[in-house]
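One chain is shown next in structure tokens, namely the form predicted alone.
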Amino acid sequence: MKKRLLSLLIISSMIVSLSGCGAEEEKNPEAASGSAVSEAAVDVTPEPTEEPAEDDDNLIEDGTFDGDKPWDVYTFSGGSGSTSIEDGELHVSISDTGDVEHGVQVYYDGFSMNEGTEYEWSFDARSTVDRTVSGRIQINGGDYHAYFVTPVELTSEMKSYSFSFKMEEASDPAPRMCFNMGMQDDNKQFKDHDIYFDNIRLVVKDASGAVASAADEDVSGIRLNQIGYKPGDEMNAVFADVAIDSKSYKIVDAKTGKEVVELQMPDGTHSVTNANADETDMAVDFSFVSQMPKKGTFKIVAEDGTESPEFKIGKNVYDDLLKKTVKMLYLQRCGTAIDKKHGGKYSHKKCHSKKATLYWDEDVKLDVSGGWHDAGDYGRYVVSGAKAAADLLLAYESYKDKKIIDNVGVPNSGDGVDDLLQEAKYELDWMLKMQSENGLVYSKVTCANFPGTVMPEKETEPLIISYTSTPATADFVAVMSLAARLFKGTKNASLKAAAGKYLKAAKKSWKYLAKNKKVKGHTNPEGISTGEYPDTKDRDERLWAAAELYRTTGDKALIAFVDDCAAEMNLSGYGWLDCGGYGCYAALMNKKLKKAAPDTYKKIYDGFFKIVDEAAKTVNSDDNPYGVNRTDTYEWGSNMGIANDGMMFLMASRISDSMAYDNEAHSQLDYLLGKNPTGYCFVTGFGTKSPKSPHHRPSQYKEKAVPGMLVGGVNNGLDDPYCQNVLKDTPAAKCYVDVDQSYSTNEVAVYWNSPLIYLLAAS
């Protein structure tokens, strides 16, 4: 008999986080107790203080609750509660405290605190039952430790509480103030009761010892690809608010400072107003410089003396970066030990190797070990994994005649087999385990909640397999068909054997999809708060599946499915949600389809290139100096989207059998590697200025970023509390911050690295 898997939703003291577009969205704090009170003075008086007429010194907006916006509430592990404003007080209605201290928590974001400053925190509070709550001012990310924490004894009488403390840690521009109102330390729980707060104040008591915050380093106002260029590449830079009326500039040898050449600005060079970045920009093209050596390290020096970051020119300029971006995937491997030789300081013991339980039937336990940890957390997801594996396979297919990547520095390197294929195989072999008996594919396997800041082997909560879905199943068909075709064409016995298994599995899942046209989307089951990857449409995934399977098998019965899906969707997308671009590419690279169904082929061709040409027009617009397919919107994971655009342009060049869109593709790569308004090379460990604090648990735990990871990048949706506080007045194109708390701009993911790998393999 099927039973709800509630017994496996194990109580944890770790933070629960919610997912947005796959990369992790952490809405609420770790609520660990026991942090010491630093130099705190406590005063509790029996009567509430009078409300001040004006409270300009208060760091908390509307601490007297005269408005209509209550603080936010967070519940966890059985906790249940809500907030409202009642008679000028914050009313917290609690129906169940849950099983942990932070089972019910009210919290406030939107203030900052400076190192070395003394603060006074005061408030009035009462409860309809006598009980203790925990007052906390804490970091809003990472391990969520408290800067100050204190128990607060509440009774039915409204009392005033006052605490003084000193901020001993580095300044924090976006901390969190909260009250944990869950289960008490003595394991005492409460059901229906109410708690009221008023006159909440946080004020600076003594700023004489304040330590100045470190300013964000800006490398210069000249933005360019900080890795460099190959001889013959299009080379350009953006002068941002510096020397924008220059008539000339110099290129100098970065090591000696010796001038290589002084150049005049070409006719027509002019500045433009870039409202998205709040800049005045001038695009400078130095591709034509015949005097430029074919090898070396250089800088641009503007008329006013502003120097660009260093950049290299050389035929192997991207080799090390490509190796590290691929090795990142190896370091994300789950279910295996990463040894010291190949993992360095990020080595770890075998992780997540126990059997996982079906959410809806706790009697069924399956071995689903393997695959890649998806992002900054340790979940494994089919839809994102399929996209990442496909990018590696397509990179190999497109550029195998130019290069074999067999020197990444992983255990199978140097064996004569491309590391891209072997890394993809590791993910695909896990995906085989996620196929159910009827051909449908399980969407994901994770614990119930995101882990704290631990190495992967320390996440030991039970593994839970989530629902099946048709988007995951169609992605499975597509990538298995693609892998079967490519693996069969190699000389490696292991890959050839895998090809047969993959094709058999793809056909089994396609059989289900062909008979069942209804969408079976995925949403998180109750009690599961890890990455959701919700998708309620599957026409794009079905197009990709049918087109890829037809390309591999030649089964003409699949043409009708290709035609049907292509007629009903936007022929674009290279992400986990929208996969139409992959389907278009599989169809348009298939000569069998062009011959057997020319009308279908033309329909897809015309639709695909309409999208490509519109994107190219945006990239080449005179008022778009940074040359990316963006106007005023930068979505969560925009760096993936920009890398995907680069991949799309390269695919268009291959379909048209020309280099028509190669420059547009390279412009997207330039953006990712430094030619962008933030001045960051968005790959950890590379460039003059790169992310040092990504939202990535091994990097956070080791306090040093794994090299070769593409971070999410600019996101003017401000989808995490840190961004909402720190970047609220920032221009759209600069909404990025290099802190691990900012999961919506600074997390990493395997399927963000994978299109970058494709671009680098092509370069």
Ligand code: G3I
The other form holds:
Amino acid sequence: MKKRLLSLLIISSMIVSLSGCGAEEEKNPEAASGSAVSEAAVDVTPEPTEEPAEDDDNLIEDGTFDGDKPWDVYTFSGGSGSTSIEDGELHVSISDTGDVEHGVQVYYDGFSMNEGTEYEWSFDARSTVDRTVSGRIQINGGDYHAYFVTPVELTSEMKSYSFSFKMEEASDPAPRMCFNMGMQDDNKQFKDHDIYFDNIRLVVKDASGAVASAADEDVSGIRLNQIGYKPGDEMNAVFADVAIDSKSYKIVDAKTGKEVVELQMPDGTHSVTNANADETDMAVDFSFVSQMPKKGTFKIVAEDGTESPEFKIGKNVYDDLLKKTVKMLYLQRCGTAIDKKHGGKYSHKKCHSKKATLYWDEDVKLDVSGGWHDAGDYGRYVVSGAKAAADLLLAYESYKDKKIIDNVGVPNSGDGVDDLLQEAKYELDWMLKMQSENGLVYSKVTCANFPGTVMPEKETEPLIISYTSTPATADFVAVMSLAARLFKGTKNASLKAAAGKYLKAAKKSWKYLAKNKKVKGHTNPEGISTGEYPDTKDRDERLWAAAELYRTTGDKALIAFVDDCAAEMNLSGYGWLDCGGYGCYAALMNKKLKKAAPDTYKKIYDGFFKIVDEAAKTVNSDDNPYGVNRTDTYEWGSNMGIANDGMMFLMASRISDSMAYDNEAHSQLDYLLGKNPTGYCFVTGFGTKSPKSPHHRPSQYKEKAVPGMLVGGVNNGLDDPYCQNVLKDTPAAKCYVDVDQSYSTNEVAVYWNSPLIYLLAAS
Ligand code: G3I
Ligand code: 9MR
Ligand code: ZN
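Alternate state requested, the form predicted together with this ligand (shown: the form predicted alone):
Up next: the whole complex, starting with the chain shown before.
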């Protein structure tokens, strides 16, 4: 803060934008202008403040800029600027406003606002050119509409501004205060100039009208799989901070409330301190209760009356869930129209079908239409897509004898061909188009930036193909080889024809990799801000590629490559980043390898089972009531990690030709479906308590979540501004929030659904 006598300011004609959020505004995430929610009363108190008031009640930390942390700046569409602290003021240096209002946006996140409360917003500001900027307090995500917006006319003289307004919308625990300093309504663009702010204050003026917000209530303190169990499954619940001294509990019929059976706590049941969830937990095993009926819908009732969510027992408990998780992939299809019959509310016109341009050569335009939209965004990425397609193919390969999945409710359902294969084919046919001349595979095709909350066909910015990478290329080889093998074994002519093409493509890319051992990693090219999927190592991908291609072709020349890549650090993972686990599986299910190279086989076998057994130990450890393979680290997309662990255990059972790890696998499914510290069944539309507001553009646009989507889940890395605000004091294992702004906990993705599909196909 600079001590100065501020000049007198009279705000005479304050215009408050009351325009709604039109479709045009939704195009760019940070763009939307004011909504009709806040009525601004302009405070025309022209009192200059010589000494600022005591600032204890300021909701903005260091609004006087006495520290050394400037606000952050976001630039878009030609805008360019930076921030610094200069002489106790926030200095914004702008070299180009760009051509949209939010071309340069300086922002502050980290406060909260309550419905019905009146606020006063004040600050001092000046600019080296006479111009208008837009002061906004807005929702920080979705359509970014403003709770309060006002033009701020700046001159070279430091003036103070003050506004008061009432928060008319629902309380927001994580809004954004910002100044949009791009091109304003009068279409004026500016080049080099500087803007200064000081004494930024937001204070509660009148809280008497505040509306109490409904707390997000837990369904109950008993956590269990909210979908249910098949007869014979291991069944267990966690009593989290409730009834932990219970000696008995009841199972009641959920509909009639009638007691089915009263049970004593099994011997050895005891409570433990669960530091990561900040709870005292008691794991209760009710698996082998012979009195338990084979069919029905039930609840657990603890001694103190606490009730669990409902769960079913029955042979078909997962059928509907499996169908919807596969249908989700169909609804993610790009480059095609989704009709009313199959898409219902989420039907849409053909999207993303224009040719895409190579990032490094604008003269080259390619047809790379097709594939799935990756997640809540509409990008299409090879490494994540390969993982998703592989899971479907492996689920088919492993469980086809148990059931054919041909009733998902997509156009090709009921044709006698497994829907998992057809859905995977949709992605693989797109991936073929991503193969470049020399065999290297392009990493992704996206627009330069993420779009606003629009349906897919409304994302019409130019499509850009990013650089090739060796991880993408090796993934391509692996999944094409796998598909070729499986498709060849079907009776379907179109799949058989595809098998030939896939194998040819796999060999071409492998040829490149075999000759070029150097890793070519991937990072975002400058100016592209969509998903990065950065990866700088490719030995795990190469292991998978060589093992899968060898399993399909029997070409012994590949053994040396398998052996070469089979070092311990490359043997784990089933994700877009680490995928050595797939390589192990391809190698260890291959009798040819065992025979031709027993040492290599043993090396991989030992390495793989070391990982599996360590994971099983953690899952089963006494102080780990939720039975997952992790303690204090929940990364972005942890639900994928947990589903992947489930796959790993099932694969270990298959490799060892036993059911040795099936219970551990089921425990991962239980976590995803409700036996976790958040009490959420993490799949939209399923369970007693499930995500309602996923970060998924079609769901956000339609204001109703597509059913059957697994959200990312707990993430104590707090990787988005919303959860940074709201979850900062939350224990690790509970860092999840069902709000669409929180893309780092509540987004969905095709490759998060796919390992869940694998688990459900196995169940
Ligand atoms: O590799 C480290 C690991 O060593 C460490 O133990 C762990 C602990 O946090 O972090 C690991 O890195 C994480 C990495 O994912 C791998 O799991 C990063 O912290 C984390 O930020 C990173 O998140 C990824 C995110 O993009 C940001 O890059 C997610 O996995 C990935 O699923 C997500 O993908 C996005 C796409 O970019 C765009 N489309 C939507 C999609 C889903 O959100
Ligand atoms: O929608 C985007 C999501 O798919 C990504 O996983 C995420 C991280 O890259 O980013 C989301 O987009 C947000 C962007 O990163 C920052 N501005 C807000 C965007 C949407 O809320
Ligand atoms: Zn599309």
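The term rigid core refers to the most C-alpha atoms you can superpose between the two forms while keeping them within 1.5 Å. Positions refer to the first chain, counted from 1. Not measured: the values here are computed from a predicted model.
Examine residue 337 after superposing the rigid core and state whether its CA is displaced by 2 Å or more between these two forms.
-> No.
Tell me, please, whether between these two forms the C-alpha of residue 173 is shifted by 2 Å or more, with the rigid core used for superposition.
-> Shift at residue 173: below 2 Å after core fit.
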